[in-house]
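So this first bit is one chain, no partners, the form predicted alone, shown in structure tokens.
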Amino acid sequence: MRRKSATLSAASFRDEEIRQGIELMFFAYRDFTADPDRILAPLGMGRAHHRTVHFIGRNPGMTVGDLLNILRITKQSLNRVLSQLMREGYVEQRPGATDRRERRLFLTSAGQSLEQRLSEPQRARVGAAYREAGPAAVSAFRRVLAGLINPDDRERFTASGPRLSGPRRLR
């Protein structure tokens, strides 16, 4: 019989349980991204656009460097995505208040509307799953997800919420 300890080692889980967890992650990701994919396709956009809009919406005024650090994509890839979002009126760049060379990123009103359309079905899906699972499961799920994140990124997530780096906090 399995111990009911919060400190179970990975070895105490059967390979099949771990494989089922991996499979559930694949299906969850597929379904979690399906609604935004359907919204973005007619706009000629994809998941990189979605992630960019999401993080700029959550962090108005973030720098291009902050975004590169979060997305871990090349400058060339981000430039392609940002150029399209700016050209189509979803994102705007403004110079930094103290360093005019900084490029600060903001969603326009059209960008805010797009972000809302993209996140609404995801918020509904996560909210429904949270309600069905209950508070204890939500807390455990967040710990599992944090455990899946590379250690150098885990520090972004604190008891008071996620943060970009240093003292600057994500909303």
The other form holds:
Protein chains: 2
Amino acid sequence: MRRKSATLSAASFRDEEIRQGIELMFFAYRDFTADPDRILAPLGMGRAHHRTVHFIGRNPGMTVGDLLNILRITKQSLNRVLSQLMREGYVEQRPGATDRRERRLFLTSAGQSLEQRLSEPQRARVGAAYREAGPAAVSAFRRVLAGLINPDDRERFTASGPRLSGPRRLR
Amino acid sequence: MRRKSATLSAASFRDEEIRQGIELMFFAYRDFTADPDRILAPLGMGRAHHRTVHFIGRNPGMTVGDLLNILRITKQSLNRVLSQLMREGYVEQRPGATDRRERRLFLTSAGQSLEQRLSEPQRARVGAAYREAGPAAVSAFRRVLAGLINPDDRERFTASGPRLSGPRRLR
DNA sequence: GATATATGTCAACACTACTGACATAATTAC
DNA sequence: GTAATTATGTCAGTAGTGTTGACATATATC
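For comparison with the form predicted alone, provide the form predicted in complex with the DNA.
Next comes the full complex, and the chain you just saw is listed first.
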């Protein structure tokens, strides 16, 4: 064995490096989500609303089931968020053309504005980090981040995998 | 202006790249946290317990205030988690040597075991992604991730900044 | 027509976080 | 040395997100 189970004793350099990576993920995600959270709070919404609006914006016409597969939450959890977004005019649904049980989801123009507003600080943050690191680093960043994702969804970020921007086709 | 506010119309390649980075963060964090969550649930604990145990393990002797600065939650929120961890024997506190108002925090051996158990799947995941991407990519990954962190805490991950592994010295 | 699928909904519960208020002990300032 | 400040704890109420379990409707499919 090469290391891998440094029980409790001296941590190898590798182990320390990996633990720093874990910490980096915590700090980055903490700050990455803080800005939109501040925008959402006065609207009576939370992070779940942001995620919902984000994915519907990226995949217009996606179904409720698609969203459940992405978010990995129960339909009861999603429903609370989604019905609020529809009630307040950010999201609308239309029955599927071929399968009329489906509810295809779309952002209204208010929903598009909200999405822009929420993502703006995140885009600024990511954009700044990208610019500072340069294109080669960004490419490496994306490869490592994709490597952290379970194989199923990792495909979304590889050239061969299914695109997610189209009006369907998500798993 | 160079782009930066692609209002609602055609997204530039840059904007698309940035939005993919945002999504990557969502998926990576979702899967990154799922494994320890599954271990925590049957113990009647959650993600907050994991973070607490993680940071105390990395910084033995840190104070409650240090932890509050890192986690960026209120003391009331932390207290619930911390007192449970102490009540159940994972964490212990000792008054500070010079300032006896402080409660220096330490993992018990049960706490160290728990920390190991919780971090194991994360270390495996990060380790696998690191190995697959290679050292140069890892370095770039860390630079970009650090770039996402607010300047205050970014220092923790730069050569010049204060170390966090010592028995104190965290802001 | 029977079964399966996509979705909605009611209810109860757990975890995490927040605000506001108040309390104690120890340190620092005047 | 008394007053103010700091580090920490704690009670109470509220909000957002997620869960499980149960049940309902509409539409497809066999």
